[in-house]
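Just the one chain here, laid out as structure tokens, in the form predicted on its own.
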Amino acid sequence: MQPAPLAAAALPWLADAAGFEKQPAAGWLKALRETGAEQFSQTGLPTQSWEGWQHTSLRQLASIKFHYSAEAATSDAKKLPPKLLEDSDRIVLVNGQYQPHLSAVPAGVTVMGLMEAVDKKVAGLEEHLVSVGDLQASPFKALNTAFVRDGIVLKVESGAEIARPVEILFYNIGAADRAPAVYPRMLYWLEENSALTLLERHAGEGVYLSNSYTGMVLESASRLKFYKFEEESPAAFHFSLVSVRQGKGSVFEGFSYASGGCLAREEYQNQLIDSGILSSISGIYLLKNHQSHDFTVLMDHFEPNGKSVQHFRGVVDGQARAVFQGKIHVRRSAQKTDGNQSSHALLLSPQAEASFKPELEIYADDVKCGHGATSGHLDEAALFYLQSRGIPAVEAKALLIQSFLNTTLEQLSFAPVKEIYQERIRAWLSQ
């Protein structure tokens, strides 16, 4: 048992929860909240004695009481922001709750709300809600278990190559007077030989905070293109743990854009249970002002044949925070590993600051696998260069920042998410 102070000091943030006590629930459900706030209860909120939270502070939490809500939420559709892509199809979650009616579905996709999948008795979904892994060494995990409720299952029928993009829209609404907190729980559910490309966007208004979990399976043969857009309000707080299980010959590509929030941190674990499988995380990291912002990444692999990468590049201005802290995994069994990982910070202020944390865990033999990771500041000679050529100081910093980031971009497969990415990118350096 952790020491009565600390968990006291657990105790507001499940206050909320007891009115979970009189809802109706599945037998399995109500056990998994129990279990949520009985191990939140006793760590709390990890602080930066904790391993993996030496460099990200949540003293800025400990301002703000947050509360959880089930009324129904509500947005005028028009406040929403329009559509990442045109041609694509939309799902729509406010404050953390599935809105039917501002959303489309394309054939050879299932949506519906997670007590709706719940109350439906879908088949698996037990399996894949109940097994949270180590609570008290993820106590925003506990925390979001506790309030297991709201978000969305996402299912691709087995075969089913889906040509449209579907963009996952999440906005929150905060309050100046009552911060709410949002806890959605996702599963993204790829039947066998299925495609998918994803575009899960996060936005909102005011104050909130948003601590997600989201579980995705990628059957055999599988693949899945998830592209994120981390672009929350300023003054909200973005905590995320997307848990990536992969079947044999199963291909996932990950990509985030992060720039929102005043405090975020996403972190991933990819699990590479069998053999022939793909998987990739990458990332690029817009931060200025006072903004903190962790990517924490693992990938473990279990079986031969497989292939991870990592990539991560940033820019830190002002006096904002980069985290990048990545670990490969190799397990006895998975021989013929081919890992890579590499993170890379641009520092444009004296103040800003990149911490890095590369790890490589290897029992195979015949493995191939890399790490690097570098900070510093803008070339002075190649900004010289460019000046001499008459290119004026502003514009010559942003092309070589552009021209760093763009070695990230080169990651992704799917152009027209590219060309936002770049968009966004320029947007931020005109600011």
Second form
Amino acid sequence: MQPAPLAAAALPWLADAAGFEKQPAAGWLKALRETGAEQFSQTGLPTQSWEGWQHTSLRQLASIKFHYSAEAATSDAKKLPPKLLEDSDRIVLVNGQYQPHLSAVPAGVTVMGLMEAVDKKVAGLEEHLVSVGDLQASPFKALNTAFVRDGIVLKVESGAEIARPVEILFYNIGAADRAPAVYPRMLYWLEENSALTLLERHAGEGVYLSNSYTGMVLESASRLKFYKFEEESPAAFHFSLVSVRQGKGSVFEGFSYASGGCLAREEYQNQLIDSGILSSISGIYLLKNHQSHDFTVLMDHFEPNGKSVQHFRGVVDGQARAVFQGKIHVRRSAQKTDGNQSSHALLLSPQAEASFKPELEIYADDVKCGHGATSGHLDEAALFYLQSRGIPAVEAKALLIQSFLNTTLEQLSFAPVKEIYQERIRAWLSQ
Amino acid sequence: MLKIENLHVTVAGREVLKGIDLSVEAGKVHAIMGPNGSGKSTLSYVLAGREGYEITKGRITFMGQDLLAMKPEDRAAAGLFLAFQYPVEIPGVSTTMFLKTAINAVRKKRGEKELDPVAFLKLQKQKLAQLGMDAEMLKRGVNVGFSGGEKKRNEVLQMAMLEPKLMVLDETDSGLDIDALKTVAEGVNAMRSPERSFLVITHYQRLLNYIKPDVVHVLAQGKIQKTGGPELALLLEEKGYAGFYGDGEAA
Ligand SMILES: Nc1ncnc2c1ncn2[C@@H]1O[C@H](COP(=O)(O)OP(=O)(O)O)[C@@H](O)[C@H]1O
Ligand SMILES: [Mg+2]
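Moving from the form predicted on its own, what structure would you give for the form predicted together with its partner chain?
In what comes next, the whole complex appears, and the chain from above leads the way.
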């Protein structure tokens, strides 16, 4: 077999990975990083001719030189944003690095830095980390793998139903002259019959690239509520890949609020590998100026009686653009699958854009799958109706936008997070 | 209260109102009757300030102000209220939330104090009872899943809450059965006062049995063809609109 040609543009991205050569590490870990680097060097960043990348251009990202640093990063606790919820515990990562002195978790949950977990030989971790799947098809995952070191392992022990929500703050500090690239690798692991509510917040300052890869393992009958806040700095780049692997009867309720960064892509790959699973990932996006945000979702049904949900709504102003690509894959044995997907965008300006790519790939015959996508402008009739009742135009518009987004928020089962999202929407609208 | 002078309106390139003159004095009920397509809703939208209606000639004064220069929300604050022929559905905005926002926006503009939640709920409860409405409805999105009759009641509820000075009712009777018609009419009649005026737009005479007009106008082909007392409505009921097309034009 002919080796694929090296993509010259890939090399600067990998330059800082050379630093790992001098550091001691387990053989399998070194090999894993090398595989990531090698695979990335064959492709470089995806171009718009790649399947799944037609709607998102990476030119802006490629124009900046980013640096990876293995030196300890930390932050003044006072500089960090306050917790999202008063009654919660928080885990903090600064530039991808776990900050134990700023972190706490409730009983029943353990958390440690990725390398600490590797050193302690946490059972199942090596196997999980090396099962990276197809790296050539996913250059960001390959690049993350080339730098695998930062991030955390979070585990909920079997049967533990954790009432207290846990926030994970990813705080990134960019420098004007030397823009950092951070490559956190996470594993969130819920053992059998356990339950957890996670709030994952991404924020920061200045120019940086956050390229994260998160594996979530939901063992049978476990339940994870995962609420994300993509609130990166306006000059930041955010690429996240979340791979959710769900066991029998497990429930994943995922939601993402996206309003930060100049260029972002959140990718979710949910595998419903057993029967009777509920998996949902929904979200809202609020974009303006030249922001670009892409949600790419795959719901992969392996076995019968699974239900998957993807409901996305967003508003796009200025010259911003939104992308939603959602696929429901129903394998031959996944009978009685119920797959639902919808995507609706409100365009607030003539230059705003929204592109959708819904996809169904169904091999079982007894399934129920539905999808719908619309993009349009504010309803003039409704706007006039509100104004005719004395509500000023600006307020009337805000009310209509809130109601449009609320439809998606209403599905959330954790009320406090719904309120935070609503507060975020109000703040965005009053800017 | 309201004075319309030589009003010409073009919609989508076609002249729909061709010179309307109409004066409504404080405390009076005027009815406008006319066949479908005669321009009744066009007139009501122009009064409320909807976009897309080009006023090519004429003027409207409301409470001494130039109405056509005002934004829709300012017209509402000044005391104009349009009960829509086709009330708009707004999914996701509960009726209570909508009413509270509207009432406080209007009060703010009128220089009155905003209602606190307790005072608001008390007022809402009282008006609901008057109109025989179920409080459950208020939790739903504005007009979403409402029957035709419920939508019309909801219009009258909003009217009662906002306490306007001039009420324009655009076919509020359509889609109502006789009981609903009576409650709606009672709601309207409860608001009658020497300071308030009504412009009741209808296709049928039926509503005017319950809301007694002082003056009846016949609108056809973009013009007021005839003005008279309540007896004119009865005549229309009997003879139809055929006799009111000016200069022998057929309908
Ligand atoms: N938005 C519009 N676009 C095009 N034509 C319109 C529009 N609104 C009204 N018209 C036309 O204007 C005329 C009057 O309509 P309307 O005022 O609704 O009559 P009425 O309420 O008396 O039935 C009709 O011929 C109607 O088709
Ligand atoms: Mg009409």
